[in-house]
Every structure is written in C-alpha cells, then in structure tokens.
Amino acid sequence: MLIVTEDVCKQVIGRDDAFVAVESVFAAMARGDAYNFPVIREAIGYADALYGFKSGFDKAGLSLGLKSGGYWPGNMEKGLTNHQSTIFLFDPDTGQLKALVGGNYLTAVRTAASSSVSIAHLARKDASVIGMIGAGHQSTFQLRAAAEQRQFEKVVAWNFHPDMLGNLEKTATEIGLPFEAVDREQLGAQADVIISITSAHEPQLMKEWVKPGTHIACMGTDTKGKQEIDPALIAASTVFTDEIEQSITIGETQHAIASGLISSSDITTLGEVINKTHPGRTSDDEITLFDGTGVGLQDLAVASTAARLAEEQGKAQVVEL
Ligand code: NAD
C-alpha cells in the first residue's frame, strides 16, 4: 500500500496532468464506463464540521476510491485548511487498498483543471481577457490553469471582500499578464472567459452585463443553497456541466431548475464535447455556460496519477496493511 503525502503530490502533479486526467474521465462518465456513487454530506454536530465521502468507479481508467473529507470552520485559527480531504484508492481486482493519498492540493488543482477542461473545449479561440469572480483560496489555482488555455491579453478581477484581490493580482503578475480590479459591470463587458469561484449564497453575475460569446465557469456552487450566477443567464446559455444530477441538485443550475426556467434536458456534460457527440459552442455569439460541480471521479483520476508518478520517481512511502 502507498502512501502520498500532501508535499508529494505538489512535487509530482502538474497543471497537464490533471488536465489530462479531468478531461479523461469526463470523457469516460459520458462513454458510461465512469460513474459517481451517490454523495455523502453530513453536519456532524461536532466542531461545526461537515464531512463526507464522495466516490466512484472509472473502468477504463481503473479507479476505484473514494475521497472523505470535508469543511471545519474552526481550523484557520489552528493554523490548518479549513477544507481537508484524503483520497483512498482501491484495486478493483482485489478491493485491497492501493493507496492513501493526500486530497486537499489535489482538490485545487482538479478543480482548476475542470475549469481549463472546458475553456480548452468551449471558449471562443480568439479570447483575450478572462474575467476572475472570487480571490479565496481555489482562485489563484483557477487563473493559472485558465491561462494556459487561451492567449489571454489581460485580467479583470472583482471580489465581495477586496482586500483579496492581491491574491489573483500576485498571481497575475507571476503569469505576466497585467491585472485590473473592476466592478461587476466592467467585469462582464470586458471579459471573453469568467470564472466563478467564491462561497456566495446569492447571485453575483447578471445576465445584462455579460456579452454575447462569452465562456462562463461556475466553480463555487457545491452545495445545496449556494449560488452565484443569475439564473436568467443559465437560461440564456448553452449548459454543460460535469454531472447533470449534481448540476441540478447540488450545482449551479439548481436555482434555475427549481423556477421553472431550464430542464435537465438542457443540460449537456462536457464528456459529450469532449468525445464529439455533441458540437459544443456553435458560434461566436453564444453564451457557454460550464456548471462544474465537482464529482469524486475527479478526485480519484488525479490521485491515481498522483500515485503513479509518486511510485515511478520513489516518492511514495510503501507500507505493509
Ligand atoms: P475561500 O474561503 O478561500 O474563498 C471564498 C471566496 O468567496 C472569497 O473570494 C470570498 O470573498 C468569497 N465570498 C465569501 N462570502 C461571500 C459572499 N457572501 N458573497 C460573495 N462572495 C463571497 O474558499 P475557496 O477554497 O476559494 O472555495 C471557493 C468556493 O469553491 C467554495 O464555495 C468551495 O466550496 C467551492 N469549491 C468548489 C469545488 C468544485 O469542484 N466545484 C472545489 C473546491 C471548492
């Protein structure tokens, strides 16, 4: 059994391979050779956590796993993450476990590569400026992924509390692009891609100020309640998600769903696009819209990269069960 700490991952998971990874198994769960068992989230009435399993089973890539983990408020003071996971893999041959690998970097930079998977995949091929809603801790993970999916010119970036920003401006600069803050409005008439990734319960992007053509990333939205785009620009979009029960349930689109205003019926994964059964953006002037809920197979195909390579390179502690 291995084991892959939380340093090793960040010494051997690049932004490629978890593009590679994330793309791969979404491709897979449209084939139907992957798929989500059903979420676990619970309160559980100690430390204010909540704390849950998410897992899955991918047979062309051969993950097998879980990942538990979940949210304890009080931990920053502790000096920890409030978020914290770890990903068990399981040999689907034999169900001994193969490996415990830490999940709180592997969680950022999976859900950074979702994102970049569907820029990569819907984005207009000319977009120059990529429009960044939120600067917590997922946010800088989100720019730097996004990035390198089109040649963007500039960043515009607004945040509920500014004094995050310099989070994205840091990362901006590190990137070499230049970086602005502006208001929502300047926001959505400059930007060509957004990305979404804060903890708001209400919207914060409307329909009005969006141009036609643009790529929307829906990042934040995992739980039952949140929100952060106005559920008339989900009906004015064309939308993709990872997982379309998630999507209406605990995603973006829930609000939508639940007024009336979108069917899951149009609703499209990314897998389709990715493996062409479904063409995508259509033409310059269509609003994208990907609600990434963030699914366990995610998790499961970054970290069974993440094993390999920690094996391959003699990272990875082996131990005796
Ligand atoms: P964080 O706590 O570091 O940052 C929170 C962000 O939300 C900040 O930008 C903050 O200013 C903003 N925010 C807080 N309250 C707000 C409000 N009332 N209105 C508008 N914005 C507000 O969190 P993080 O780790 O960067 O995660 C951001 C979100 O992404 C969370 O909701 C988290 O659950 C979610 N997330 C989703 C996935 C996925 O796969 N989809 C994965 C990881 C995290």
Ligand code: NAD
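Residue numbers count along the first chain shown, from 1. What we label the rigid core is the largest C-alpha set whose atoms superpose within 1.5 Å from one form to the other. Since this is a predicted model, take the numbers as computed values, not measurements. What changes on going to the form predicted on its own:
- Shown in the overlay between the two forms, fitted on the rigid core, is a CA shift at residue 49 of 2 Å or greater.
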The other form holds:
Amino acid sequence: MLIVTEDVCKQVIGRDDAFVAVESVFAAMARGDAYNFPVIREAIGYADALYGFKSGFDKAGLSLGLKSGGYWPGNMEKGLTNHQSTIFLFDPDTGQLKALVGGNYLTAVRTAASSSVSIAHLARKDASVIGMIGAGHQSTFQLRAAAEQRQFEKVVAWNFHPDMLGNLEKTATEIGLPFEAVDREQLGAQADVIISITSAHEPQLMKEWVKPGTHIACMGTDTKGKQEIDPALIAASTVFTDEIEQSITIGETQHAIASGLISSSDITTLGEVINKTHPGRTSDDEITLFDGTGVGLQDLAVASTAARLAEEQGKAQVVEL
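We have the form predicted in complex with nicotinamide-adenine-dinucleotide (NAD); now please give the form predicted on its own.
If you are looking for partners or other molecules, they are not here, because only the chain is given.
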C-alpha cells in the first residue's frame, strides 16, 4: 500500500494535472463510464463540524475509493485548514487498499480545476474581467486556475469580511493582474466570469446585478441549506453541473428546484459539453452557470494521479498491511 502525504501531493500535482484529471472524469461520467455513490454528509453535533463520505468508481480510469472528511469552521483559528479529508484508493480487481492519500490540498486543487474546466468550456472567449466572491482558503486556488483559461485583464473581488481580501490581492499581483475590492453590485456589473466560493446560507449574488454574457461558477454549495446565488439568476441562466442528482439535492440549484423555478431537465452535465454532445454556450449574451457540487470521482481522479506520480518519482511511502 502507498501512503502519499499532503506535502508529497503538493510536490507532484499541479494545476495542469488536476485540470486533465477532472476534465477526463467529467467526460467519463457523461459517457456512463463512471458513477458516484450516494453522498453521506452530516452535522456531527460537535465543534460545529460537517463530516461525511464521497465515493465512486471510474471504470475508464480504474479509480475506486472514497474521500472521508468534512468542514471544521474553527480550524482557521488553530492554524489549520477548515476542510479536512483523506482519500482511500482501492484496487478494483481485488478490493485491496491500494493507497492512502492526503486530501486537503487535493480538495482545493480539484475544486479549482472544476471551475477552471467550466470556464474553459463555457466562458466567452473575450472575457477580460474575473470577479471573485469569497476570500477564504480555496479562493486563491480558484483564481490561479481560472486565470490560465482566459486572457483576463483585471480581478474584482468582494468578501463578507473585507480584511481577508489581502490574500486574493497578493495572488492577483503574483499572476500580474490589477486588483480592485468592490461591492457586489459593482462586481456583477464589471465581471465577465464570476467565481463564488463561500459557505453562505443565503444569496450573495442577485440576478439584477449580473450582465448578459457572464459565466458564473458556483463552487461553495455542497450541503443541503447552503446557498450563494439568487434562484432567479439560476432560472435566467443556462445551467450546467458536475452531477445533476447532487446539484438538485445539495448543490446550488436545490433552491431554484424547490421553488419551482427550474426542473432537473433544465440542467446539463458539463461532461456533455466536454464530449461535444451539448453545444454549451450558444450566444455572447447568454448567462451560463456551473454548479460545482464537488463529486467524489473528482477526488479519486486527482488522488489516483497523485499516487501514480508519487510512486513513479519515489516519493510515496510503501507499507505492508
């Protein structure tokens, strides 16, 4: 069995690797070659934590396993990442445990890759301003990955706690983009691409603030009750997701579904666009929206890549069970 630590994951997995892994598994899901098992995610009644399991099997990539972990909101005060997880990979031929992989860094990287894949396939080619809603740990991963998909000329950002925007500004400076802190109405008016990555339970972006032609990646809602986007904005958009069942139950579209503004038939998987069985964006005025709920197969895809690269580079620990 291999053990691949957090530090080793950071050494062997980059944004390009994560993009390829996530794009490939989205395509496999749309072809029916990969499927996710039902998600278990619960409030444990201690430390305000959410804990659960995401799992699945990719027959094309031969990735079988699960991610165990969740969200501990008090971790930042302890110098830890709020999201904590570990990924278990099994041999699909024997069922034996094949690898134990640190999941914290990979969760951030695969989440950023997911929105990045959506931008690559759905955003207007001439998109020049990127808007960031949220400035937590994952926001800098999101910005770096997104910036590689279009020739952006500016970053505009908003966060509920403005003092946290410094991390995003530093990242924008490092990648050579001007940065401006704005209110949400200004962000919607300026941005051609918007990434929302918060843990909110009420809309942070309203329909009337968003201009035609915008692409929105909703990356924070992964639990029943969470919400980042005005349901009316979802109804006015062409909606895509990683997995429809998760989208309508624990993803951003759960609220638009519950209020009857859209139905599940109005949602398309991003894998269909990747496989070219759906055209994706059809006009420059169309608002496209990607509901990134975070499927277990994403974790298994990047973890499998990390385990393979770590083994090839002699950086994985090998232990006997």
